[in-house]
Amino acid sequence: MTKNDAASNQGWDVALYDQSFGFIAEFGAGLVELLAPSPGERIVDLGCGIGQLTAQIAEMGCDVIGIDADQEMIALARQKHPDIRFICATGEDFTIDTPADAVFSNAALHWMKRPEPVIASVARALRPGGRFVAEMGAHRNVMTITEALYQALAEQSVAREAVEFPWYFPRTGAYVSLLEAGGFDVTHLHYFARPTPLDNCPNGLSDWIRMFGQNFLAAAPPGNEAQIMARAEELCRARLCPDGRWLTDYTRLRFRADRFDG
């Protein structure tokens, strides 16, 4: 789970993450078959956070390399699978000594608010005719809480442009478009919600806010951050948990874009 300097912010909780958000490296499942990764080939994993997935990968033969701008991710993600090499490096400026069959990120992009230069640094990393294939938060996601933070910061009289937002989350065509403008051709696409549940979050959705939300509570009144969140979850909670389990309102993208040859 990558983040860059716009989002500075943020902070990770490494230890919860490793926890209760498993879930993410699970949902990358998918992504990993339409990877379809074979022996031998060269991958990088772009924003591999504590490198469940690019072990998967790398059990199914591959040399992987694992990015990530954290230096607490990357620390534990070396320290879970020492056999891997873990690079911390952003997504806008990675580089890597040779180039690679395919670059692959799960649930990261949108934490990379200047598209261009990840693009780019995509393009300069991959072979001509490698692949970029990734699923990313896309327009709408996390609409729902969003727009509870900042109602209830609103209540506390903080005005949404005191909150950096800390994500990127395009329109499909407009991503499409860059993609293209950046020496790709899009084969795969989708755009599609999925409620994901929040089970291993022992405090339910204020654990996904503590994680994720860090730039919302920061924009909080001193002292008053846990009221912000119970009051974020008040206002969810006839959405998000109506039977009294925890969803979080993901819309996401996934894609797979070949790079030009020559």
The other form holds:
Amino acid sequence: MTKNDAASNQGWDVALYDQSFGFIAEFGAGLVELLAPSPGERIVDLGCGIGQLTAQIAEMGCDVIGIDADQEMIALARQKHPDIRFICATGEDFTIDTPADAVFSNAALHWMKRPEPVIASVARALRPGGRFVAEMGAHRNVMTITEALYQALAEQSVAREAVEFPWYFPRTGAYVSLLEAGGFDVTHLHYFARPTPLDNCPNGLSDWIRMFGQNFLAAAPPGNEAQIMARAEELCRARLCPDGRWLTDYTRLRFRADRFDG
Ligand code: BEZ
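Now show me the form predicted together with benzoic acid; what you just gave was the form predicted alone.
Up next: the whole complex, starting with the chain shown before.
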């Protein structure tokens, strides 16, 4: 996971991320299966965050490089996994010295708001025939939460336009077209809903908003951030926490795309 690849005001609370958002890497386990890494392969983990999945891939015998745009995430990744190489760079501008067999990315591409240069960087990083295996938030992702935040802000006379929407959640067809235009054949694609529990967030949806929704809170009248979070929670509760357990309304796009050979 990464941030600040494009125009986002988001600032990470890395300690909260480490403590309460381990599920992001846990859900990435299935994506590692789709990557199917073989020992000795050279793999880039784009938007690696604090490096949990990077380490998992390294343990499978691969030569992995973790890349993330956030300095603090990279610092913690290096501290936790001193034997792995981590680079601080954005999805748009990262480069590696030797072409990779695969670029892997879990829950990060939706923070990179300009997909064309990201896809171009990925293509440049891969050897011909190399694979791009990724999962990202897709069309309608976290819509219940974002609409609740917009409503909570509107009730305090803040217009939608005051919020710089921090994410890129593409429709399937649009993203396939971008991959194809960028030199890839899409060989696997799955769009699906994945209600995602917030079991390790003691403050429920408010923790999620504090972690990821800084652009919405930045638009709140000063001092009213807690009120905005509480109102958004109230608006979401019937749909996302009907039985006392918060489940965020995630939708995912999971794909494998192979770089044209030649
Ligand atoms: C996601 O993984 O879908 C996501 C995470 C944080 C903010 C928005 C989306």
